[in-house]
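There is one chain below, alone, in structure tokens, taken in the form predicted on its own.
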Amino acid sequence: MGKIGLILIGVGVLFLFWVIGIFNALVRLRNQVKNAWSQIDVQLKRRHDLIPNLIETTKGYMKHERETLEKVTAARTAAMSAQSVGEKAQAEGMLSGVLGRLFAVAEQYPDLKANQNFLALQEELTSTENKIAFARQGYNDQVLFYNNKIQMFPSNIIAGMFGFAQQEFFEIQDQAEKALPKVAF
């Protein structure tokens, strides 16, 4: 084996290390996306677990608002059964909308507004919503890094060879939730 053979072997070994490096970076980014999604999933489960308690608390006070309570229950069921990121985003947006309507209707019931259990649940749901928003931002950042990596040259070649697919962003579907809150004095 001459000098040219050794050079070719050296180039081949360098190429192999380069491919391994890109592959490992793609795996790391994909796992970071999965981890970020699991953070959202934990908060969504927490939110879903709070809703039955909220329904039970409000049932006694809002006997004439049966339709509103049924919509909350139906939206919760739809959110829990959604599978893909896009489906979950849409279902969670609908759930946020009906919860907002429930809290708006609850304003008409002074006894309910004064109930400590209701206030605690409302506070806990608000806190959970904030945690979901924070986790959603982290997830979307990880998806952005990952999608950029699998679309940019030369890592797109390795991503295509090993079947790395783009991930969906967790985007807000509800226009009311996207709107900036208005502050009036």
The other form holds:
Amino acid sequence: MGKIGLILIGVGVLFLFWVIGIFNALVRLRNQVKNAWSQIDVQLKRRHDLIPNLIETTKGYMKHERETLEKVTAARTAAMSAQSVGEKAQAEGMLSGVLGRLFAVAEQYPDLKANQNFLALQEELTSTENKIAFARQGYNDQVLFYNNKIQMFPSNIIAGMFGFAQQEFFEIQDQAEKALPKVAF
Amino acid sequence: MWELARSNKRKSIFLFAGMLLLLVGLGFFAGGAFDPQAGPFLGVTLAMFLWIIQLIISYFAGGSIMLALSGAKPVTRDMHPRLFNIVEEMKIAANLPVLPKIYVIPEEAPNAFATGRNPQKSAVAVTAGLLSRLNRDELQGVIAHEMSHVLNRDILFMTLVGVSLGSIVLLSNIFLRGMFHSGSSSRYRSRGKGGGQAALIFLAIAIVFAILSPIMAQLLYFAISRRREYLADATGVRLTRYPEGLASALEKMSRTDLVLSRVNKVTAALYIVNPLKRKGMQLADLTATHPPISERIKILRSLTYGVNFAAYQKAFESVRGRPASLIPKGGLSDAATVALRAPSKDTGPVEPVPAQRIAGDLIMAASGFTFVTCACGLKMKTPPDFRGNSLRCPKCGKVNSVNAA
Ligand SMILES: [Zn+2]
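Now show me the form predicted in complex with the partner chain, since the one above was the form predicted on its own.
Now the full complex is given, and it begins with the chain already shown.
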């Protein structure tokens, strides 16, 4: 085994280290995406947990808003059964929309607005919505880093070899906003 | 993204090195003034020893010392649910590992600060007056600013810098007092020929150094803290994506005449707005720990398109009217265009004060009553014909001075 053999072994070892390095970077990024997603998931669950309480509290006051309350319950059920990131995003957007409408309607019920329990729930839901928005920002940043790494050469080769798949962005579309009628002047 | 903000530390570290140099110089010349041979070395050793001791104490207890000095009390979620929620929101936005401990200072002057050692061990404190004056978006802006200090590692760095300033002031005080109180000049002359001349030269330099170094150190301290304030504003709005919240909070905080009762020159730099309001400020540019609020507000309000670091840098330059580097190059390539978000629908104060109390205070203020806020948080009202210049707090017994306005 001469010099050339040694050089070949050296190059081989270096190559191996290089592959391991990229592999580790991909794993780290994928874990960060997972971690960021769990941040969102915690808040989504929290919101789902708060809603039955909200319905219970408002039911007595909002006798004429049965439809609104039913929509909230339905949207919650849909959101809880959504599977993929894309589905969840859509369902949660819908839920935000109907919740927004419920709180808008609640403005017309002064007795409800004076109920401490309702105020506390409103604060919790507002904050949860904010937390979802901030967590989403973090999650989408992580997905962007990760997807870029997967698409770029040479890490794309290693990503392909070990089956690193692209992740979906979490883009909530507020259905309520979208449904606003366009007023023509 | 956050490493970029941290790389801006280089400039601050440069200023900090200047402070250390002052401390070493002070030890060197002050020591030399006592003994030209062994003195310089001993002086530097003593100065470093003093510095390191103070550093160790403040590393382990700086946060609690600061909180105790300000009279801050730890609070629970049931006492201030909305404050907790807002801190949690910002924790998520900043991606901090743990929730900072939350404190409320029972004072009416609206203000806030962050302290601690690192993001794992940090605390934010807000005054009761802040909670009763700001709405959700405004408080979020303030908390985001404070979280940015945690995120940018300002909390430890500012403690470090503050301690160094303290060491310099302490050392120069010890030296000057030693000089003028023990009639030392005669002792020098009697020490024989060898060291006499050198000792006199050392003495002269040491006196000049002892007088000038605290002033220089303070200027460096001010320069460092002002930079950190701008940076925390930039980072904060990057988190909330709503510059108007912080802008309007700063506006509200600057509009009050209330002052904090427990604050000193070193702790003042930690607050979001300068708690030491001086009338007829001269040299304001050099000796202010905080940038002028009006300037901070103007920069925030010109962020109408986006809130990334590049946008803030641009606004910073256009408001100051000249190129200036606040954010390092790396931070400017922060490609994410961060769009502004819509204001919250919630516009009431975070913690409303009962209406009748406000009305009562207004009537009293209009009829010439002077308000004195005690350290315990109790607000005392003195009638216009009150002639004394001190007032005992009926709640905690502390004697407060009444400033004749
Ligand atoms: Zn600050």
